[in-house]
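Next comes just one chain, in structure tokens: the form predicted alone.
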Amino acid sequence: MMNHIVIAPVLLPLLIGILLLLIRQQNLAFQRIFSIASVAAQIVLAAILLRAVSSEEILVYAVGNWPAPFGIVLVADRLTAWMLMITALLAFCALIYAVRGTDRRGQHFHVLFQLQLLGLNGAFLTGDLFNLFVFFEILLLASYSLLLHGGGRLRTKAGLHFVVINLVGSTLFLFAVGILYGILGTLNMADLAVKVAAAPEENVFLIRVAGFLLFGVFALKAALLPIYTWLPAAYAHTSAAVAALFTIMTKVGAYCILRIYTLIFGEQAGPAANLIEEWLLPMALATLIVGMVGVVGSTHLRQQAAYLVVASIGSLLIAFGLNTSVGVVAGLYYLPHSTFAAAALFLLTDIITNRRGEMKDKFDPGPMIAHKRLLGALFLVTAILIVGLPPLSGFVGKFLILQAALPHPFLPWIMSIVLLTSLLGLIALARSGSILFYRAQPMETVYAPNATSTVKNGSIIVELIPVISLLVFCVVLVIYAGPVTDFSLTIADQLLQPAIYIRAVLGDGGIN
């Protein structure tokens, strides 16, 4: 009766996408009502299946009844749940923050929010490889849709450079499926482990021709170096709720990099085994540098939380390409940190920003704004989080990196490395700071005609709720980092055993 939950975080978005579409032409209060209702359920949910995978056992949904590798099926295993979670409590702050107003700039946000869980969710939980293509389809249209959400011609710049790489990432997709289904005849993740490791040897350079393919897919959807150009402009130029929720699709990517490359491309896979090991590593670091050098040299502060989510994405990935149960664990602990840290900051920098008057985000010395201590405390709260000092989590999720990384050969280069991007991070958020609020003019000698109706109308402390709530949840991870840790490395002892997972799956039948 269990394995029926597998299918509602999927279900469950679908429904309400459809509901809310037929009663669009209502009062949006009633969309409000159901949306939020809807994320908060999906939170429920995360909460029972992370309790259901937390012994050994492994989920498994056939739909229509159909057993792997025939059927379709959906699979939730320690990692799915806790991905599950992270983007439902995300996705809550978000909704949260955009039903004060994000909502009311265009038609069908509230639909379009729940078709982009129903892709993020059902990326998580599929174990098939051509539903894992079909939920990035629908994460790109939903994601696409709510990145225009408002017009504008930045918005739509931004949006086509998305759009188009997105669809060559598409098609890259349906190469290296097609490849893997020729030589295989099969797309189920479970059944490709168990074949991909017995394959012949006249085989083997078209099933690794098809797995550095699907390495350069999730390598774009990630924002890894080089194609992460999309993400700086795309998330800057968005709606700060849209954006904070985005800052779980580059970990859309990571996942992918981290079940399909432990699953199918693990230890076991022969010929194949490690295929991207020499490369993940070298990738991360540099992209970690890359998108540092870009906070630095950014001139607006949108711009700047865009380029720390891809110095986070290098950060996480160094912790992936370990290969090693410690680096898994670190980074796992790492994920939910920057997703929180970097969603908070795109949601304070919009409650800035609308206080800032003609001056917006950008790095100028501007008005002197309401309630500057708060906002500024919680700036400084945010930094530290990002920076990765003591005593937060962003101090706890690099120290667990660098200690990893100990026994690794490349330890130089990812200590100086790490070390050096943070040092150049503190420094550029110090001065963002420093320009926001310590150098501000007073209001006399500065004109801010565009505050917003939020500023004028809304309670700060009502505004501030999203802000708050995702930077308790990345205190939550330092108060319980032992708890977090352990359950981590329960995640990562499972990832790096699929025979578990396929043994789930497929049954005692698929372990040779």
The other form holds:
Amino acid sequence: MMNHIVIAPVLLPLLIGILLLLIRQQNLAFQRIFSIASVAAQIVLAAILLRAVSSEEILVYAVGNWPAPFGIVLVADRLTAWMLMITALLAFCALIYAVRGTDRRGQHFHVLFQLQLLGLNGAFLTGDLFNLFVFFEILLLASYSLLLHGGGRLRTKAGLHFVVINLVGSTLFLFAVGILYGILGTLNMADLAVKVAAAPEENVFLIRVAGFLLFGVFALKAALLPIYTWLPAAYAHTSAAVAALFTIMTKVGAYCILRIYTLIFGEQAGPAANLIEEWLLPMALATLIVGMVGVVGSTHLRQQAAYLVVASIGSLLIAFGLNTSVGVVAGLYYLPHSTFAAAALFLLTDIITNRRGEMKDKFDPGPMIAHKRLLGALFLVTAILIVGLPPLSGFVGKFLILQAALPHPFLPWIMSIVLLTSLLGLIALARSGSILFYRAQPMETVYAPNATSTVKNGSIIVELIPVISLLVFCVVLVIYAGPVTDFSLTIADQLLQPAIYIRAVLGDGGIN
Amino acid sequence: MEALISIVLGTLTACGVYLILRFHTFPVVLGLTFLSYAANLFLLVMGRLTIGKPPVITEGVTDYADPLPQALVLTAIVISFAMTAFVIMLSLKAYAAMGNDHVDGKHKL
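Form predicted alone done, so how does the form predicted together with its partner chain look?
In what comes next, the whole complex appears, and the chain from above leads the way.
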């Protein structure tokens, strides 16, 4: 009976989403209460799952009680629970920010928000490749609408690119799924892992083709070089709360890369073993460089935040690309840190933008900002987090990544690129901070939040609650760095021994 | 029949890719439709080409049509249908907002 909790993170946002659709838009207060309650409940669910899986157990839920590999299974292992927890915490902060006005600018914001969470939670939980495609489509359709929510010319243009490139990605996903089904006759991930390892010689080429097609799709979602160009425009032009939620979207791509290429195309996969090993690390390094060059070259703060997301996915996939246990541990520590820090920067950017009148977030000396000391201090903390200076979690994350890279043959490349891009990031963010806060012109009148602002007048502290909570999560990551890395180590152990996962899904008959 | 299906798939995909690389939204939407047709057809034939065979496994029957790709392709068709509807509406919105149907929204100054 305990296993029913596995499907709850999928069902809850779906049911609340439908319920919110029935409540009319006029009852925004009700919608907000239900939406916040739903996300809070998802935090609790993620905590329960995290507790349940922290023992050796992997929870498997066979939908409709059809046994695997014939039915669809939802699988909650440690990695899944970890991702669910990060998503729920991030969504809570983004939602708290959104209820201050973003959700008023168009219809059905909360419905779309819940459906987005449905897609995210489903993608993390599913143990079936076609089901993963379906959850991808759900989260993409919700994200298209959230991206465009509120309207605007630039938003529409960026949205069109985002939608078209993701539709092409979905088509590639279908081709890859088709090839795998045509050859192996199954789409259950555990069963695929067994069958790939035992594939006869003449099919290996096609399996590798399907593996690379899938990698292309996940690299697109993760915004890896060379298919990252959709991200900066899309994230820079959407509303801040949505951009903050979207920082987890690139991590879905990273999660899928980690899951598929440890489980199906991992160490034990015989002829298709370590399929993308030689590709992932160079691509991640190149992504980090390009992302950081974008950060330096940005003319607007929101654009800079978007390029920082690209750079952070580069760092994250460097860690996963090392293909070692310590590398995965470093990545799993860096993942929540980079998600929360980037989300905090997006929200903070919006708060600053609303106080600069006509200048918005452009890097030109503008008017003095109200509450400049408080906002400046928060900007400093966020910048320290993102660049990776001690004593905050960015430093711990980057340190773990570099430490994991020590035995790797690419060490000189990794070391020089990571350190150099950190320096570039430091220079770029220091420049942004000094333009925004020091070089403001004191002669001009202090701007109050302007009339077109999405945020109502109110106490600055209330407005900053989501930002401060996100920063507090990062501080907690530092204070409890020991327990978090210990837990990450158990996640990595579970991931790098796919036999445990396969046995949990298929039973003892799976392995032989 | 395999050769015919392969040629059809290849033609659909090639047309789709060509149209997606055009710079007006209408051909791009058509190209996406072609590509999703190709993907759906590909998915369907991945259950192997059979004609007039029962779709379930019964005792003693060795030659049957695989029902699973048909279920998969139904799902994929529904999804691509919804996505096409969405992208058409978005293109119209972009056309209204930009004043032309260039994918980069190059508007007259």
